[in-house]
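Consider the single chain below, provided in structure tokens and representing the form predicted on its own.
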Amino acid sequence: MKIKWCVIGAAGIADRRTIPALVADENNQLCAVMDKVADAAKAVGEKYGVPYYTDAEQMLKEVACDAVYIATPVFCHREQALLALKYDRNVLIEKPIARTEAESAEILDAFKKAGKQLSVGYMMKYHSLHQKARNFIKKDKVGQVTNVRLQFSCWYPDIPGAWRQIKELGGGGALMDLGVHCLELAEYILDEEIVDIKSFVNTQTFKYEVEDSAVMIFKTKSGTLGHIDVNFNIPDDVSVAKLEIYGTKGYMICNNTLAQDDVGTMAYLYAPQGDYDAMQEHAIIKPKKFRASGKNIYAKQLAEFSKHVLAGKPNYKYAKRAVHIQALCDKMYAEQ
């Protein structure tokens, strides 16, 4: 059985990443696309040889499908997810799930009540090196994890009308767009919730109303401490995407893995200390290096979604985490 898909918000990330992964998968079939910009809808529809629409409800009325992928701006997510559910569809929605915890919880509760699959597009958990890091922690290869650091940035200057730069439409700036990826990834790799978080946010460089810079510190349920910094004001050519995990027996440092492709490297060092060394002398130990597999992380995300739909057993684990991430964001914004 193939899962038949409609897409709401066919330009942008849908056309660049998710639709190519979908049409390459023998278990999935693209049936129709929709975008409110008529030229974009036409271009994507003709590119993949499927009907195209500018009205989401008209598409859902006319096209039989099993699932809907929603890749529109975040202020549209609640309305469009509930519209898809009205037509009894399973939904994969891009991150963040919604602007606030309240909107996010409303979406999740509706899908749970209807018994339809709901997943959220936090695709970085499917990166081969992030999965390796999670497995290494489970196998005690770095000991007790004591500290985690994530850094993620890009260049996003003032752009008239850009929805991510308007608080009412995007819900926030760098924290909401980049920070949520880091928060979700940290909880996935550590396999536990963040229970306390503090932040500083600021608009340092640009003129828009949302933050172009944010720094977060957090604590997980078991006591692991973490640090995240995200920026819209660091040039792309000097931007660093890094994940660092330190434990009582070693470390894992992932470079350039916070990305839309399965790229980058991970340095792993196992070097348990033993007794205290008053001289603080450090041996030079060369870490082991791992390279990313290069496999399509969007394809992996779709495979996970399809598995639950085909089994007829919705799994809300990651959707619940997405709601929790929005709760953390609400807390941080409220404290500014």
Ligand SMILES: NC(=O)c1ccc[n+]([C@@H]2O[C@H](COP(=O)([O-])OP(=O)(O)OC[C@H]3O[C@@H](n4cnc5c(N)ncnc54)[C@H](O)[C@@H]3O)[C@@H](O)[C@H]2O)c1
The other form holds:
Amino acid sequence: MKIKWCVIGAAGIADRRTIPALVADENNQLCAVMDKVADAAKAVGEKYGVPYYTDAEQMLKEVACDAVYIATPVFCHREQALLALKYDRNVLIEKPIARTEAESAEILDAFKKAGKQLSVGYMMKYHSLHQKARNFIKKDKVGQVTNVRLQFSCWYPDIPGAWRQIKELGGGGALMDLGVHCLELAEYILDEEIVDIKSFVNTQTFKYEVEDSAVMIFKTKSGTLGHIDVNFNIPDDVSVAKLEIYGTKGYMICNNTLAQDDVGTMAYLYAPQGDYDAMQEHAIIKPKKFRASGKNIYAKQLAEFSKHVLAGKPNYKYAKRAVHIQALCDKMYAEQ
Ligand SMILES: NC(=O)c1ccc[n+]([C@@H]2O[C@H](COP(=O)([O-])OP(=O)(O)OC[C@H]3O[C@@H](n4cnc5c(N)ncnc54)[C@H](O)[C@@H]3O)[C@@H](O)[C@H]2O)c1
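Since the structure above is the form predicted on its own, I would like to see how the form predicted in complex with this ligand looks, so please show that one next.
To see the whole picture, the full complex is given below, headed by that same chain.
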């Protein structure tokens, strides 16, 4: 059976990434698209040969579908997710789930009550090397994980009216847009919750009201310490998307894997040590290199979502984590 999809907010990341993955998959079918900008809705509808709308409710009334993918600015997520639920649809909503923990929890509670699937578009956990890193930790290939670092940045200058640059619309800046990916990925790879977090946020380079840079330090349930930095003020060519995991027996260093494609490399070193070496004279050991698989991470995300819908058994583990991430963000913003 194919999962039939409608899309709300069709002309951004939906058109760039998720819809192409959806239409390429034999288990999914695109039925209609909606965008509030008429020309954009028309362009995407015609591109994929499906009906297009500028009114989400009209689309949901007229088009029979199993699931709705919501890829609108963050301030729209709550209202549109609840609208899709009113029409009894399963929902895959883009990250962050909503602007605050309260909004996010309201969405999750409503879906749980209705027994409909809800997932959130944190697609980086479907990257082959992130999955490998998680498996390696489970197989004790780096020992006890003691330190994790994530770095994710881009160049995002002042653009008048851009929703990401207005607190009320995006919920925040670099932390809310890039930082949430890092937080979710850290919890996925470590397979445990972040229980405490502190941060500095700053608007250093640009004029917009949200932060263009943020640094976070955190602690997980088992005691792993972590560090995340996210910037809107580092040029794309200078940005290094990096994930580093250090343990008592080795390391995994992923370069350029925090991306929309399954790209980049992972260097893995296994080098357990016995006694303290006061001389600190150790040979440099070459790590083993792994390459990314190149598979479409958006397709993998859709496949997992569809599996839950087809099984008729909603799974809220990722939605719950997405709500928890917003609680961490609330705390960090409140402490500034
Ligand atoms: N997972 C990822 O890879 C990824 C990447 C980029 C963005 N995102 C997330 O996707 C969401 C959208 O981001 P984007 O970069 O595509 O933004 P965007 O501004 O590029 O695109 C959003 C689209 O939604 C439309 N829109 C705006 N308000 C609407 C409304 N009320 N109803 C219907 N359509 C509306 C816009 O016209 C536009 O076509 C955000 O939550 C963002 O964080 C996720």
